[in-house]
Structures are given as C-alpha cells and as structure tokens.
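Starting off, we have a lone chain in the form predicted on its own, written out as structure tokens.
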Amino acid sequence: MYRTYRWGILAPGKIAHKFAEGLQFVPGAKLQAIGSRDEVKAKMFADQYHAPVSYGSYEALAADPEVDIIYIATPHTFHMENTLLCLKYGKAVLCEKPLAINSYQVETMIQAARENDSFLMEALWSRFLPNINRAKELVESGKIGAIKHLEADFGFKAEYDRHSRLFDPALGGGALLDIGIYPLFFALYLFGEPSEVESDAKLAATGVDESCRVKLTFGGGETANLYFTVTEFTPVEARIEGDQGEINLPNRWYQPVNLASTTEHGSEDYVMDFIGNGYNYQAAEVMKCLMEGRRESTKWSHHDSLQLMRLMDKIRQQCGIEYPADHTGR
C-alpha cells in the first residue's frame, strides 16, 4: 500500500520536464504544484503535466501547505538559496546535482536540513538506476575477482557561449560539475574515498574547464582514469576491470542501459528491466525514506554528497578553476 506524496517542482526547465515525466511512474506520487519566476511558464508546465497549481514565485511554492516534497531544478549556483528556502518551510527537498557549488554550501544545506528536521537528498539519478546497482552487485559477488581499475568518460560538443550555463563561472559552468560528477561518483561508489587525486584541465576563456582528466588512486592500490569534456563527443562508456575479468557499461552508461561481464568462462549479458525514464527511481527513494521516517537516504547520504563535492573542490583547486561564489562565503 502506497501513501500519496504531493510533489512540487521549482523551476520548470529542461531537466524538470524529464523529472515530471519520470514522476508519472512512481506509485503514490502526485505532481501538485509548479513554481517559476515566470507565472506563464509555470502555468504552461502545470497544464502539460496536469498539476493543479502553479505559482509565479519560488517562495509561494515553498509556502504551499499542500506540497510535501520539492524537486529543485535551477542552475547550480542557485541550489543552496532555493534549498534553504524550501527547508525553511519544512519541505522535503530533492535538489538536482551537483548539490551546490562547493563544500561550504553543501555543509550549509545539510545543517539547515538538520535544524529544520527536514529531508534533503542530492538528485544524482545514476545512483538509483538498476544497471549501476547491478554492476556494484556483480563486483561485490566476486564475479570479476578483485576490482583493480575503472575507466569512465563523458563527453559531448557544446557551442561556446560565454554567457551560457556551461561556460559562465557565475552559473557554475564547466564540464566538472555538469558531467564530470558522473564518472567521479561511480569511482567513489566502487572504491570509496581516494588516497591520491591527480587532475589536469583545459580551461575556456571564461576560466571554467572545457575538459578534464582525473586519475584517482585508492588505499588498496586500485585506480580510476576519468575523462570529461564539453568540446568533443566521446564513447561515454565505463569499464570495471578485475583480476579475473571485466564489467562493461556501454554508451551513455550513466543512463538506463544494459551491461555485460567477461571472464575466462565467457561473456554474459545482463538485460535490465527498467521502469519509466530513470528519473523515477530517485523520486521513489525520497518517498521510501519519508515513509520510513528518515531525513536522509542511506543509498546517497549527506556524507556521500559532501565527500563528492570535496573531491570536486580538490580537482578545481588543482586545475585553477574558481567561481565567484567561492569568494563570497556563499
């Protein structure tokens, strides 16, 4: 038996459409309200997804007593501000990745969630996908022996526009926070916290990273080679290597895809039974946590988000990538 949870979406942009589509596949989820700085856009989005209420401000959405959970879909640099607003009104919050711009902001958001006794989770959708979790299960089962190495990439070609979200430092631009977060998450998920971090980036004229290579070394000698870029298309594949075989996740590995393993005994394909468009799994996790009375997920905890952000802070420091928010205390 499912309890109904009423969702609000803050900022009806591109990613919000994907989330709203996925939410339709979550038993007990109801899209209740949309909040935008543009009342017309809010109404159009609400009509498209049959949400009964729309607002022309974020605060009106946050203050709505008929909304239980708010999904935040604004650009990176607004995540902390929007999250703090929603937490102030006692809402459960699912905030799009990256959770914020730097670890100071993440720490501030976590503290606010605790002070308001409210739920907070980073919307790192890959963590909840069946294929990613199946890969972890295969590793833990010893299918490929002791894991030694991860290769993962994510690259696409974007047209350069210094004022766009991808290239403007004031909007948290660059490959690292936008797409590098996926290979980095996967490495942490498989190996834990690295003991060594080596990174090198090619910077755009605006000072954000166009592309970045990262090598992580872990306590047992395991390694990960990761590459992400917004200047070229790459295979977008992941390979987990063990001393007795490997696990391969094909193109767009961070999305719902099938996977395969290869050992001395041959190859084996794993056909996953996906539901929805993939964004539904993280929404279902939020609702499960709330039904169980928890204020954070054990699958992707506050600590996990903070550890990932601290790693990205370190990479930015090594590569000389700075954002205005790094110097304002916000």
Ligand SMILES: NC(=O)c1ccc[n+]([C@@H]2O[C@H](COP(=O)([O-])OP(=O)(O)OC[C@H]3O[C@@H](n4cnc5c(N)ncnc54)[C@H](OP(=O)(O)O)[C@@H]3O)[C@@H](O)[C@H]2O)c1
Given for the second form:
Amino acid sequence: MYRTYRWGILAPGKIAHKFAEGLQFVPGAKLQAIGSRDEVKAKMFADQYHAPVSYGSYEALAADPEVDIIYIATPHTFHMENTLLCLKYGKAVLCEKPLAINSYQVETMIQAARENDSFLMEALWSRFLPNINRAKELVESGKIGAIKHLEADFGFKAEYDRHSRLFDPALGGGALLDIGIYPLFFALYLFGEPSEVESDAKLAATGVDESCRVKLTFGGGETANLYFTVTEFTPVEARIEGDQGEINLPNRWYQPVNLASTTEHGSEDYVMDFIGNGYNYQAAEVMKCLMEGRRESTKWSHHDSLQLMRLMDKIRQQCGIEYPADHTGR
Ligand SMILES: NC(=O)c1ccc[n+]([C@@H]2O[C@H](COP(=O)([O-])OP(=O)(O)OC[C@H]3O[C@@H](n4cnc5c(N)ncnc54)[C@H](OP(=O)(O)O)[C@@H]3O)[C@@H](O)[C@H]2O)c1
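Condition change, the form predicted on its own to the form predicted in complex with this ligand:
Full complex below, order starting with the chain above.
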C-alpha cells in the first residue's frame, strides 16, 4: 500500500535531471514543484518532467505547503544553507552528497533536523543500490572468508576551469568531496571506522585536490587503498579481498552494475535486477522512512554521514585543503 509523497527539486542542474528521471520509477512519488534561481529554467525543467508548479526562488519552493520532500542539488557549499531553509519550513530533506563541506556544517544540519522534527538524509545513492548491498551480503555470508582488503578507485578527466564546481574552492571543489566520497563510503560500509588514515593529494592551482590517494587501516588490521582523481580516466573498479577469495565490482562500481566472486571453488556472476536509473532507490528509502514515521534512515543515518565527513575533514587536514567557507558561522 503506497501513499503519495509530493517532491520538490531545489536547483535543477545536471544531477537533478537524473534524479527526476529516477523518481518516475518510485511508486507513490509525485514530482510537484521545481525551485531555481531562474524562473524560466525552473519552468522548463518542470515542463520536461511534468511537475505542475515552478518557482524562481528556493524559498518559494521551500514554503510551498503542497510539497512534502525536497531534493537539494546545489553545489556542495550551499547544501547547509539550502537544507536549513527547507527544514525551517518543515520539509523532509534529501540533500545531495556530500551532505556539506565539513563536519561542523553536517552537525549543524543534523541539529536543525532534530529541532524541526524533520527528516534528513544525504543522497548517497550508491548505498541503496542492489549491487552494493549484494556485495555486503556476500561478505557477511563468509563467501570469500574473512575480508582483509579493499581496493577501489574513481577517476575521470575534467577540463581545468578554475571557476567550475570541481576546481573552485568557493564551491567546495576537489576530487575528494565530489568523487572520493564513494570509495571512502564503501570502505566504511565494509569495515567500519578506520583506526589510521594516511593520505596524500596533488593540488590544483586553486588549492583543491585534483588527485588523492588514501590508505585506511582498520581495527583488525584490514586495509583499504583508495584513489580518486579528476585528471585521468581510471578503471573505476572495486575489489574486496578475503582470505578465501575476492568480490569484483566492475567499471563504475558505484553505479548499478553486476558483480562477481572468485573462490577456490570457481567464479560466480551475480546479475542484478535493477529498476530505474539507480537514483530511484534513495528516493524510495526516504518515502519508506517517512511512511514508518522515522526522521532518519537506518541504512544511511545521520551518524553515517557525520562519520564519513569527519574522515574527509581528516584527509583535507592531512593534505592541506581548505575552503573559504570552512570557518563561516563557527
Ligand atoms: N549522486 C550523484 O551521482 C551526483 C552526480 C553529480 C553531482 N552530484 C552532486 O550534486 C550537486 C550538484 O552537482 P551538479 O553536477 O548537478 O551541478 P550543476 O549542474 O552545476 O547544478 C547545480 C545547480 O545549483 C544551482 N546553484 C545555486 N547556486 C549556484 C552557484 N553559485 N553556482 C552554480 N550553481 C548554483 C544552479 O541551479 P539554479 O541556477 O537553477 O538555481 C545549478 O544548476 C553536487 O553537490 C554534487 O556533489 C551528485
């Protein structure tokens, strides 16, 4: 039995298109309204995805009583401000990853969600994908024995543009917050909190990381070697090694892809039964939580977002990456 939840999209940029496509695969989800700084752009996006209402400001969207949940898709540095606005109007919020640019901001957002008795979740879409969860289930089933190591990368070549979201420190630029978040999340999901973090970054002329290597060590001696970059295309694969075999997630492992395991008994392929474009799973999770009267997801909780952000804070500290907004509001 589904009830209808009315969604609003705040900032109809690139990823918002993917989200709107995905939402069409979620039973009970209705795209109700779009909010952009540009009224014409909001209307065009609304028409494209058959949303009945559009606004030329984020506040007008947040204030709309016909909207239940707002998906926030601005650049990282605006996530806190936009989330606080939506929470103020009592909306449930699904905010793009990274939830903010540092743990101080994440703590502020969690506090605001509690004070407003509203739902808040980071749109870490991979956490809700069937392949990622199948990998975790296989690990827990003992399929490859005791897990010892994770190897994961995420790299693509972006044109250097000091004013772009990827390179501008004022927009929270750098590989770490944009794509490094995926291998880091996967390591935390598999092993929990690391006991040691060693990282090294190559900085772009703007001072943000264009490439970064991270080695994590966990309590039982397990390790993770992670690499992410916006300067070159890399295999974008993940390999989980156990003492009796390995699990392989092929190219674009953080997206909906199939996976395989190899042990001394042979190899097995796991063909996933995906629905939609993958972005639908996180939206379905928000609605499930709301239907159950919960204010956060147990699958990707406030604590999980905070732990991930604290790890990224630590990496930034080790690599000397600072954002102008780091000290704002403290
Ligand atoms: N889950 C994923 O797979 C995935 C993939 C890509 C990006 N993301 C995340 O989504 C967020 C947005 O990324 P995107 O690639 O969609 O960015 P984008 O195409 O640049 O869109 C961002 C939107 O934010 C609004 N905005 C407000 N203030 C802005 C400013 N000062 N500069 C630029 N835009 C501003 C703009 O919308 P209006 O002008 O209409 O208000 C713009 O269209 C990022 O936090 C990123 O990490 C997630």
